[in-house]
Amino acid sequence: MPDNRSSHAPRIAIVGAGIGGLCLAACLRRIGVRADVFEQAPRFARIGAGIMLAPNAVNILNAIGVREHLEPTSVTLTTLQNRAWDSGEPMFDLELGAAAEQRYGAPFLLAHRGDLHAALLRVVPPEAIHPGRELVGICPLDDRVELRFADGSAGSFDAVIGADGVHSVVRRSLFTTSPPSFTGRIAYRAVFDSALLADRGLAPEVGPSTKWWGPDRHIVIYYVSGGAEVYFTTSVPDDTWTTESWSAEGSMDELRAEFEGFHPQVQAVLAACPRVNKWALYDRDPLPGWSTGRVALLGDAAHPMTPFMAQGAATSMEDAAVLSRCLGEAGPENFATAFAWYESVRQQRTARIQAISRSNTWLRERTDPSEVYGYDAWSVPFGDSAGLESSLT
């Protein structure tokens, strides 16, 4: 490849504090490019979720100082389960564990999305993070983007990576998309004390992580915070709620019923659980293109999917990564190198797992993940040898 580095640095700015826009961030900081990061909440939360995270995810956070801060608080994956809805036959169980990260380098992580953000604010300088910045104009020009913000303030980048998640502003504003469409679907999500578990003598029965299998429907349950607490997530089919929304309460009485039949131990999590939220499960086409002049997307702001894979922010990840490895190959300026191979490697990946997501199908039968779990985003080829990656199978 060309060797096109001069002295000049690059200025990139990152719109979107969630973990794509951070770990960006803290990628681009190991080749020694500072980003300014533009969120626009006021403040961070601990929003109410859990997160799995498999080894191709894992490998990233490691090589950027991050798993060293999430560990205390996560919990190590030794076997992920899957059962039937009603009697628990096993249907397959992965063996994770010791044997994962001898196979791909890393275990398979369970965490709550709170601390995970946090340990990403930790290696991700504070004064490179701009909170209370909600983007509202983006111009790209031949040699800059001028970005505007609702609080009055405006900046002059050499680039921009829309990294604002599913509603992405950025990509509304330069891309051309088709809208979203309704699954007929629901999730319903929470969190709370595994003590109220324990409560009812359930605590060593529930495992690490199960995902029961119904005939339209399925609850999968797993523990975060290093087993202090315990998140469940859903799919059931509905057609009346459209709300796109995770922070929108739910009726317990509801979840419930809609869950009468499960096993026992299904029936005991939701009986213990206390309050739920519920959202609108959308699907969203692949785009053909996720860059434009000096702006590019990343994560759900160019590929979101469904959730029935625990791969959305594992590609978020993958594609920060690989982008950073870009940027820092090309050299200053040559965005439209980098960008071109980025989307060369990304874009078939993210496709094939945006179309297995969908199916939701993933482990429900024997599976190998290995083209999933292995994938490794610091050494996939790049420039002449892009595209050349394997299909997922």
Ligand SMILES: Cc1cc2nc3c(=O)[nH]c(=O)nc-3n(C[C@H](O)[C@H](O)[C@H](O)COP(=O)(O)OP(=O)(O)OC[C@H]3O[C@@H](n4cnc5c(N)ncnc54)[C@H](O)[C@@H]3O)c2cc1C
Contents of the next structure:
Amino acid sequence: MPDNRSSHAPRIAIVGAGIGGLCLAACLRRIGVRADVFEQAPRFARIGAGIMLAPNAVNILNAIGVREHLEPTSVTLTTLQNRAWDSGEPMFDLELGAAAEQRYGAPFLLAHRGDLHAALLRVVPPEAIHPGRELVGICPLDDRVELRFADGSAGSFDAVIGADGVHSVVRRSLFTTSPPSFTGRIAYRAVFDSALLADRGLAPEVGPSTKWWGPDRHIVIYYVSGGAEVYFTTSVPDDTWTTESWSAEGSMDELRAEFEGFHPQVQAVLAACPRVNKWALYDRDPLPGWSTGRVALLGDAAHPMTPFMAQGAATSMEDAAVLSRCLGEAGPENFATAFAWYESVRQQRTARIQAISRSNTWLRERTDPSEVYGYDAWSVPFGDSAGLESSLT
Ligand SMILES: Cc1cc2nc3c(=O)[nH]c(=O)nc-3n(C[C@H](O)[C@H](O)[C@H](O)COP(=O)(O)OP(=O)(O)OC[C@H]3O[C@@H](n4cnc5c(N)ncnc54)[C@H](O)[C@@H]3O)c2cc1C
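Show the form predicted in complex with the ligand, please, the one above being the form predicted alone.
Below, the chain from earlier opens the complete complex, with every other chain and molecule after it.
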């Protein structure tokens, strides 16, 4: 790839066209800054998973024009229900719906992950996205950053943002990390046709999401795709499977055995489900820093977290919004300042969310979620620590 950096328009590379990378490209477009997005996958597949999009995420999707593309296929969450695993006794119900929209300025949406990704792709011009480009090397220099890709191509950029996910090459190459610790737990997940539930006479309301809390495991079940599909994800103890992967297949028989004795509604969902994937759950400590000169990390690359709080994608979107604001304020050539502001605004909040996610206690009992759902990435102050504190209290 030729070095076609121009003295006028800075060349910015985003590594990874996942949720955070695409969101950042869209946020940068909002301030008139173009970025090239390099993605290792040769094409985008529809990964069978649901995603909870709390108001702090939907506020960002709204501002970049994604919500309108997503809403026709998503479900507006009415109630986050928490139930005892066997009796189904209510533990805590968080009412959302119109009340959440009024309080936080956006609804809480439940979506198919593929629909979210497709909606993000609609607001980033195709010519800015480069699939089939796996980053294998990064070399920051005083006046630029050199990137090398697995296909033999290379590029030179004024700044690089590593949005390359939980196994980030950018993080591994340039930042201090401690090794991940395997939690000894597995997240099984599946999306399937909700007609299969109706066939079993099970037709609960589409609006709520229910987390069934067992003594050492849980399952979360909700509808996506406007109610046409149902999704569940679990956490179960299992120290024999250690692969963090979106594509690994699990056994339905093993999964059903894991949830024997759970409420009949849970068992009916598992009985109807034709196939399942599994993902080994790892825990990682917050990084001591995630920006240096012309390079910064974003999303799972910066603050990978267990999925128990459903805030991984949301915090990557918050990163994108705040980073775009920092670049806009510092001036697009002033990367070191912008990245330092970005890191200082985001680090404390994301470390706190990592810690709450790790404990898997979020919303199990009566909780005011305003600290998380009410965060407004478009107005949180940066560049002054007082503003940072006030954003977290
Ligand atoms: C089971 C499960 C359920 C979850 N549920 C929720 C939820 O309900 N709500 C929520 O907010 N979060 C949820 N999360 C977390 C959420 O999926 C992640 O936090 C989110 O995807 C992070 O976005 P990202 O852009 O940082 O990474 P990703 O979306 O993973 O994107 C990273 C991208 O980088 C690409 N890439 C990687 N390496 C390279 C390379 N070397 N070169 C080029 N490209 C590369 C990848 O192919 C990928 O496209 C869940 C996670 C799991 C595992």
